[in-house]
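To begin, one chain is listed below as structure tokens, in the form predicted on its own.
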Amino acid sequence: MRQRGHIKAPENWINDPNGFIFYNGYYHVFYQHFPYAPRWGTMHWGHAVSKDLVHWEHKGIALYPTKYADQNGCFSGSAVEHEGKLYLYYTGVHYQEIDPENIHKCLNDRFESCQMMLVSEDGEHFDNLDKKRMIIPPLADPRIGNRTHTRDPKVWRGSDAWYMVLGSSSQEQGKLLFYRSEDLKEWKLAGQTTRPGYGWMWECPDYFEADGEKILLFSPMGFMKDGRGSEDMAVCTLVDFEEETCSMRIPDEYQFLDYGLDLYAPQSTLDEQGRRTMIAWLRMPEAVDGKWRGMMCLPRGVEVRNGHICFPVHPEVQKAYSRKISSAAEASEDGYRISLELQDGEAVHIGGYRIWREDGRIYTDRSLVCVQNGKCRMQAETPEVKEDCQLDVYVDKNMIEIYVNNGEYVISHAVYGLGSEIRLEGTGTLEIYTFED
């Protein structure tokens, strides 16, 4: 199944991106996948590849449960290349009490998690029966981390060894655990860090450097308490990290990864040119046509401008939306891009989705094109945009992404039943582009 632009579920359910990497001439994105229904269940790893981050092909299931340790799911993780081979790291889950009415769920949060690996010789074949091994067993000391809630290994090469960061929880406070390895197989605990006020569990941590700054992406659970939608949010912040001691200082200041608050579980890699590139999962409140649920945002760069983390759309993606058209009716079925400058008091309507600028902020309202079932927020806003306000709006049938000033802020939303009308309330002009076939 080929797709352009966004990676969408080939069928049924997908969530977190896993193992995002450029390997053997292709970008690989693995993802959490329940292949039996458009709802969360026992996790497998689906697999999609692309030459250019725009044209994607689903390759089927890469990881699936085969061991006692991952009997109830192959959960999120990452990938690295070493000596021409692709090393996959993931969290294996084993239920200690299974729901008798639904074997894909456990009861009373009674499960244990371990960290596992599988090595693929070529990124195409994955021996789930004989090539898996446990590298970090379920944690035994609750002072270090939670036996149940420790997961999502992100692995990278440091200056002198391999490193891994895990999300965990201790005494109802989220934390990070750092491990070090010489050979990618034997791992030893090397450090840990926490910071009060960021929720009770930290999922999907990702640490890297960009533009000379050290950056942490993570998804704290129980972070938002406004009662308007999910409490679990993806955030990012500049940090101090000392590799020798694996100590990290996390400040009080943070940014949301995306101000639509629909994106979660981001993961980054280096693209073919060495640019830091990120994708994340779009949480969708309902299935599309009852058939599929879940997609990824467009690949984005990661830049730091004057101490602020920015997420511009990846240059290859922007280049793909290059054929100018006069209306949305002329667009490819894969979507289109609108470019405009928005002044205070002006607005643009896109098929029932409204974007406007007021007091220097960008606001959005999707209440006409999204089911109001309490699972997501209808309105969104950015912090104040102090300079000019150039918008690039990427529109798909089920997702809108608004890039403010080339990624200074981004708002992304799931949408349903979007119309084709585009109407500008203002004095400026807008331009529309679709895929260059």
Contents of the next structure:
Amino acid sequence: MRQRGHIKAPENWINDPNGFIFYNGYYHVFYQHFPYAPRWGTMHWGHAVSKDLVHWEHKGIALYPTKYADQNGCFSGSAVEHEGKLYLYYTGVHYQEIDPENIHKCLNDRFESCQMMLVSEDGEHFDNLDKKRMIIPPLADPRIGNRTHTRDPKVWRGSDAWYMVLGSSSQEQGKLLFYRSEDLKEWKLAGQTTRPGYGWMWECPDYFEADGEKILLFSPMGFMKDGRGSEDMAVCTLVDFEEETCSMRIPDEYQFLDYGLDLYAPQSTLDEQGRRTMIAWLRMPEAVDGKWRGMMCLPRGVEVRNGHICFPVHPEVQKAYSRKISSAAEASEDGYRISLELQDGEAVHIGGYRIWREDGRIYTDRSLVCVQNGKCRMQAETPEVKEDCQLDVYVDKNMIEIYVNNGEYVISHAVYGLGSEIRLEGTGTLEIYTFED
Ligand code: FRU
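Next up, the form predicted together with beta-D-fructofuranose (FRU) in place of the form predicted on its own?
What follows is the whole complex; the chain from before opens it.
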């Protein structure tokens, strides 16, 4: 099955991107996948590949439960290449109490998590029966981390060894555990860090350098207490990190990864040219046509401009929306991009979705094009944008992404039943581009 632009669930359910990597001439995105219904359940890793970050092909299921340790799910993780092979790292989950009404769910949070790996020779074959290996058993000491809530290994090559960061929880606070390995198989705890004020458990940590800065992406649970939608939110921040001691200092200041507050569990890798590139899961409040639920945002760069982390759409993606058209009705099935400048007091309406600028901020309202079941927020806003405000809005049937000043801020939203009318209330002009067919 082929898709252009966004990666969408091939059917049923997907969540986090996993094992995002450029390997053997292809971009690989694995993803958390429940193949039996459009809702979360026993986790598998689905697999999609692309030559250019624009055209994607779903390759079916890569990882699935086969061991006692991952009997109830292959949770999130990452990939690295070593000596031509693809090394996948993930969290194996075993339920100690199963919901008798739905064996895909655990009761009373009674499950154990361990860290596992599987080596694939070619990125096409994944020997789930013979090639899995447990590398970090369920934690025994609650002062280090939670036996249940420790997961999502992100592995990278440091200057002298391999490193792994895990999200965990201890004493009602989220934390990170760092491990070091010489050979990708034997892992030793090398450091840990925490910080109050960021919720009780940190999911999907990702650490890397870009533009000479050290950056942490993570998804704290129980962080947003505004009662208007999910409490779990992806954030990013500049950090201090010392490799030798694996010590990290996390500041109080943070940015949201995306101000639409629908994106979650981001993961980054290096693209073919060595540029830091990120994708994330778009949480969707309900299934589309009762068939599929969950998609990924467009691949984005990660840049630091004056101490601010920016997420511009990836240049290959921007390039793909190259055919100029005069109305949304002429756009390809896969969507279109609108480019415009917005002054204070001006607005643009896109098929029922509203974007406007006021007091220097960009505001959005999707209440006409989204189910209101309490699972997501209807309105969003950016912090104040000081300079001029150039918008690139990528519109797909079920997702809108607004890039403000080339990624200074981004607002991404799930939408349903979008119309095709585009109306600008303002003085400027807007341009529309779609894919070359
Ligand atoms: C984040 C997350 C991860 C976990 C996975 C399970 O959305 O909860 O922490 O590994 O999803 O599907």
